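Given as structure tokens, the chain that follows is alone and in the form predicted on its own.
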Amino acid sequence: MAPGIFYHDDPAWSDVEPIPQEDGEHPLAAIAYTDEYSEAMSYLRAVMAQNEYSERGLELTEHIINMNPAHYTVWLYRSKTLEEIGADLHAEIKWLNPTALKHLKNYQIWHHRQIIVNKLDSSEGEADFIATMLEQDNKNYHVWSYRQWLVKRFGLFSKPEELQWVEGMIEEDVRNNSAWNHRWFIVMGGRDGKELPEAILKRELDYAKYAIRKAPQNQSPWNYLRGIVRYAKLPLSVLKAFTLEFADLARPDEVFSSHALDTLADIYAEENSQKEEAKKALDLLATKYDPIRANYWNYRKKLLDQPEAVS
């Protein structure tokens, strides 16, 4: 095992009175930290009591999140730092690449840089390294957050590259529910409930339809489609002659889709005179094609039968 970084011996931090952490007399689930972590908390401790800011404090934080990347005051006191010194922001992104990619579910890490990108006024790069990140996992919940983070603060809704690379994304991973989860947060976040475009709900619909022809099993496209039909306040009866091309109750043992069932259950049951043929698509999920969720499809065939039914 390689020696760690201790400084009680270092000439640099002779005038630093390090300060323990106090457990009190008889603590009940003392954590056992290795002597290298107690003693950097230790003088960070101390510095902070100071409220020093300097090269060397910055050194010391780098030092315990190698050890603890995790510990959010330590995040805070690096960003005081960082500001107080005047330090070269762009040396900060450097350092906190290899860092992410170190530890990948780190929410600490991309609050961080969120600040740092903000400081810097700019996203120069930022998409380069957001694709290195999903390269590792394509569903980093961090990843995807902080993107959603950026196009907000830099105002990218309506740039064609970003819709272009969620494309890319869905094309790579269809069943990425992530990606349509962006897709969706690009295409209706900077809208603040306005009327949706001709031209955008034609091209959302027709995206999602080619998405799930791909894949009739996968549920995030219908989402994503009855979400589109929602927002423009269309009858869902809209997408009928759509999703007969997969559940067709004249077709009962050819059903290519239990998403689609469960659509053509609510497309029925908005029209009252198709009430009974709601039930029956109701009963197909809960006896064939989705029986471990018997028990909802069931209470959802309740509802049909009270006055105002919900889907």
The other form holds:
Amino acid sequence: MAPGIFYHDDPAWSDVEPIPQEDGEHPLAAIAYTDEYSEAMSYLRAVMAQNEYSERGLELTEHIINMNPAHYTVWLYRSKTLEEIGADLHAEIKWLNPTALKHLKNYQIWHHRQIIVNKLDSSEGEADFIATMLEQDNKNYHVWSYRQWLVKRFGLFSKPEELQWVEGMIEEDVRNNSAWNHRWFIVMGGRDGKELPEAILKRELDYAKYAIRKAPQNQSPWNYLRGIVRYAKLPLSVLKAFTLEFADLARPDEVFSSHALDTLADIYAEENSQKEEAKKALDLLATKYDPIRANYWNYRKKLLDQPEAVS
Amino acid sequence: MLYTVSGVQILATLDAFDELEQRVKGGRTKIGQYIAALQDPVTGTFAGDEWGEQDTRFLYGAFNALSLMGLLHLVDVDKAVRYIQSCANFDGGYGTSPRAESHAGQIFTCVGALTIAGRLDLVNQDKLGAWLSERQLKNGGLNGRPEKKEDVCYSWWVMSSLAMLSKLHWIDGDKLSEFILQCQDPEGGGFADRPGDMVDVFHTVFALAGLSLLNYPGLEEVDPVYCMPKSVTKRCLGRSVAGGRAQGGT
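For the form predicted together with its partner chain instead of the form predicted on its own, what are the coordinates?
Below, the chain from earlier opens the complete complex, with every other chain and molecule after it.
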């Protein structure tokens, strides 16, 4: 027999009649399950059919999740079992941590964690675990989404530690778009479109500029910077002096950032008398600095000739 | 939800809805009702199953399957559309839920659902198109988020979205074709996420669908909204429009 966990000769399971998977007589595309997985699933079907909520059922789901963490039916049953038997939810989190670390791309683990942490009604320890997860992959979409959920659930928008933390993440990797999105989320997310206080506006503009100076060819802080300017309803021209640090039409061979050139084109387009400059910037992008998207830049150029050219 | 959508897509491809009715009376309506029950009445988005995980993927899946069966009227389309709008980000993209990071896969689901709803007018198309075209890297491949690696599956998510916005020409199609072709295993036949990696069915589907959007010779035309042959969606949607009208009259 192959190594693994089996139930058919386990006395603790002798009262259960397993229910095998019904694939029909000639399955068209039968999945090559391992014997271990097939058997565990057939015992799970049996306990689910009986609505059995028990400690052994919990262990069974653990076994199956370790083999196939994407099986949401198993999670659903586990969740119900925890509730029915009044299990220790701290122990559940303790088990979830290494399981999540083993299955970095899994979606379901995070939904389950939300259910548990919501019931625990405390975010204690979660920040540390998130840090451990992000050490494996600092752009893990599920982890960042979960962090957003935590901020919303426990009202952490204006907690200074949250901003400090995300700033640390950006310091570590200025190209981490997930971290930039999180910064936007905590600074703007709790605001519901309300005006940014002057001090925060200045802080955010300065921070984005500081990050761009570190790595000018980096889309995230440019998007952030322009997003802030738009949110504050400022004209793009407030960024002109800054943008010229990286792209100046007077020095077309020394452009350090296609994003700067792109922004410059929009600044010139905003000023009606500067359309020729805007075209020059877009030409540089189409021919020299970003030719792979020449059609896009040429489209932008065509927009300039229309009466209402708004970027 | 996801398996149900795949099931509906397979039935549509095989033109087997009539056979389904023969075997399960009212089968199509039952599927439609199952999907409709997964809509969140408060927010308008959809859960993946009774467990309750929510994501714009499920919303798209619901619209995909319901429209193929001509049953979109079973759900609150306007509310779902408003939910998608709330997922639009400052950079022009869309995420899994409001303010979640923009991600090319989620953009496909949001733009696809809006296309099915006939509400592309709600999209800032130039800005989103710019963000999507920015996904092309020097090697011709596409990534799914800024500063991430290229992957063949994004050929599909990004290109299909650009196609729905009629901006497919904003990226370099020749370079992308070249990249996709490099991902094929010349012996095994399938495609991998990037050159030299192990091939799988998932990446093979999106490589072929992507090549079809690029008019690669010898491939059937793919529908960017459904990731199915256009001949199939034309047949289903033509019929479901008629079906919808008949039901509207009763």
